[in-house]
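As a starting point, one isolated chain is supplied in structure tokens, in the form predicted alone.
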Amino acid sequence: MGSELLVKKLPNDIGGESAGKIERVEHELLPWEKRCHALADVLDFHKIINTEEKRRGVEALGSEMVGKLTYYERWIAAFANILFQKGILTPGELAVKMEEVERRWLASQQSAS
């Protein structure tokens, strides 16, 4: 068995692969992206999820998910999975909170019309 088979290639390990030119586009972060970044800072400050755990959490999503999700969507999915693993949050609790947020957003859209 060759040594290359002993090491699992991680989803973000694209070194040496053919790829097109990287287009760097600066853009203003959307409000939810800013909140996601702030959440990462809060989780790290309170020693709940550190940067290394976040990186491993994103890698654990697998190459298919990493390819489909945006940068901050990967963070959110990784945070959720890590919080589930640590027993800090359950999928049911997250679903309830997401429904609450969606109801508030829909109500705000209706009142803005």
The other form holds:
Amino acid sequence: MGSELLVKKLPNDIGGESAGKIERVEHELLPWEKRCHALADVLDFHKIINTEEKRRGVEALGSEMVGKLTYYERWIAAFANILFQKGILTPGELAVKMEEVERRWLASQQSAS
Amino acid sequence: MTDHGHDHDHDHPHEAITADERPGYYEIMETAVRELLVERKLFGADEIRRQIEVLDSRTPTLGAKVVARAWMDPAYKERLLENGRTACEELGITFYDDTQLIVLENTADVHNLIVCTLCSCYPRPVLGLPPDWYKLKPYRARAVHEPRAVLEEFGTHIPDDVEIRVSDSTAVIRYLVLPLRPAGTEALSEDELADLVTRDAMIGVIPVSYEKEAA
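Given the form predicted alone above, what does the protein look like in the form predicted in complex with the partner chain?
Up next: the whole complex, starting with the chain shown before.
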């Protein structure tokens, strides 16, 4: 198979490929997954990230990440990258905020015990 | 080769969610992104809460209501097939996004099936969120080139003389299948008909079935 197929068919473009049997799996969204979904909708309403940008953002994660991350993990990773590209957030700001969120959770554990 | 990547995250049971369970990396990222954007006043925290309520309010019962009305009222069915979105709005089903809805009517000669080969586009305003299998590779990859085999895996046999049409959703165009009304349902009320209509029938992977209850 020639490498040109990699150019013609991006990772999301799987229609027509062969694949395994359909397993009729479903799960209730975890609370954070539902928040992530609501975040996606709100980003779309405000024209910050639309559905197609989100889809391309997921595709741009590359096939390894697409294969290893869960559905909503891919979404939030894509949102972060798109927000960096648009200059709305910087990686540094996100890292600082993530530390703060984690510290807050640890503090809440200490005060609860 | 089967696709046994982490798409199958739902295969292993999730641990019980308790308030003190340490949030994972991506959950922390979600919280951080949301809080940063709220701090920047790009949207309000209340908008996320409101959208969660909207998502919770969307279930296949809405789509079932639309289908049952179309079965009962030929003029409504005509409007529904003409413009899915405005016909749903007529029944009070609001579209919270910019998507258009095309309703595909199953007949004795044509069976419709919907898919999103590129990702997971789905008629969310009328059906809620899609099941995981709809978002996973086997369904997305195979529905467009071997729909009969796919349908057999759902236990649905479509005779060879019935044409199968597969519609591939996009970010802005979504589809909903208007299933065949099952035989023997002439005496049922609209609400009783709606109770027969399932999510999977509106995706097109199974028919609507009706078994008269024994007296």
